[in-house]
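As a starting point, one isolated chain is supplied in structure tokens, in the form predicted alone.
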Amino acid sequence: MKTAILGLGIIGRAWAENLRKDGMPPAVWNRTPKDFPGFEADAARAVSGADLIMVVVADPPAVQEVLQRIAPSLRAGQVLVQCSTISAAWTRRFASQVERTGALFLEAPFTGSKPAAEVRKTVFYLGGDIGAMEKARPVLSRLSQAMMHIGPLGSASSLKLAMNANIAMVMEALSESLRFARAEGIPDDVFFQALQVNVSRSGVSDLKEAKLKAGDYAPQFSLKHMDKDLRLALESAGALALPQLQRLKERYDEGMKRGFGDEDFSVLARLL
């Protein structure tokens, strides 16, 4: 199966050198020239040969734009997955587009940063047709450990970011607690074995611990992706009542204006 991957940042780079390492290189493309196999300068040119064309890219300005590139050289027997992070309305709107060409249109936000694409254990959530999602098999399953249908297009852009949301959350309780016992006195390695046999113990504990030891912020997830994620859904929500959502996106309004952006978005620790 052909695949083209556009967008090469963080996860686009790790699934394209994925298939590479499986005998399927893909055509890649991004805005900003990458030094990769197979990159191709122009984004219509990279997917006019593909039968699967995955877009990963920051936020709904930029899967527009991409969508604009290669509407020309989109036809019926493609199927485009479309896996950055946007809400359910773009992705409505971008389906009618994508579908107006004749190719599928199949939307694929997954959770899982970079040490899980680098492994493949993404888990895409997809929404759409089940056709699309079986067309697209293939190659997401060698991309990821789990495949979950969640429901009509839209649906599966509004569980991620309601991941995303609670994972931002249980990021600042980890990091305000962690905080606290060591303004106790009490040593990392105390806090974390005990964090191990709690209750509370998470995968983002898990994650992150070695990154607030070490006070290491090198982008796995960087902070200006889980802030446009938190106003996607801040913004899908409307008047619906969601009070610590919306005192965590002042902190990440904070952390924009300090210029941490590009550092993983555990980098919120500073502010405490």
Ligand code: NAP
Contents of the next structure:
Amino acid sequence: MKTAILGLGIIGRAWAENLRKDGMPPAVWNRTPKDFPGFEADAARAVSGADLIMVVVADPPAVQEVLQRIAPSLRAGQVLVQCSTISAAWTRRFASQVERTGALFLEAPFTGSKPAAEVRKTVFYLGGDIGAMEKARPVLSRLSQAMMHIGPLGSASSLKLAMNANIAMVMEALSESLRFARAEGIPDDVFFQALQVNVSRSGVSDLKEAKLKAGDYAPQFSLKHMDKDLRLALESAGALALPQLQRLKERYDEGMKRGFGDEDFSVLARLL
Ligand code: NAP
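Form predicted together with the named molecule structure, per the form predicted alone context:
And the full complex, kicking off with our chain again.
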């Protein structure tokens, strides 16, 4: 199976490297040219020989731009796997654009940031056509520890946004708790040792402990993308009351204004 990966950001690069290690080198494209084996300067050429096309770019406008570039080259028999985190409404819109070309569309947001992608611990949330999922399985299973079919088209994107809302709020709770402990003179090592055996220990605290202790905000998952995910969640929620999420989004707005967008989303701890 021939694969093309469109988007060589943090995640696309990790996936492309893993497929190369498996002897399945993908054709790759990125808006800003990259020195990477298999790089094609033209997105349409990158997808022309591919059975499976993975799109993993920033946000809905980025997905739209990629689809505009490749739509004339898409054809029946290909599967487009849309992995970027977007909303259900955008997913349905892009699916209809792709399906008009005869290609299949698979909704495939995922969880697991840079370290997980590097060691194939990504988990894909899949929505829509089961047939498209089965066609994509040989490649997605190499890149991930699990593939979960969530439901009809749009459901996987909604679940992904719900999960990120939870992660963002857990991260904020951890940051404020640590801030208080530090102010009370508790050393970070003691705080995290106690957390290991406390009911509030979380995947987020395990993942971010070293970064918070070191004040290292190099991105595993950037603030600007979490900001985008909270915006998409609140847009999708409409009039639904999500009071803490709305308040937290204001802190993300502040982080963006302060120029922290390209840093890890744990950088909000600095605003405290
Ligand atoms: P990233 O490192 O910031 O890379 C973003 C990619 O999008 C780059 O390839 C960038 O190209 C491209 N892009 C941005 N605007 C574009 C446009 N208008 N047209 C074409 N390409 C455009 O992002 P990432 O961390 O890999 O994340 C990619 C997606 O996965 C996002 O939707 C994110 O929310 C989601 N995600 C990420 C993680 C994570 O932990 N990193 C986890 C789960 C989900 P340039 O190089 O030209 O800017």
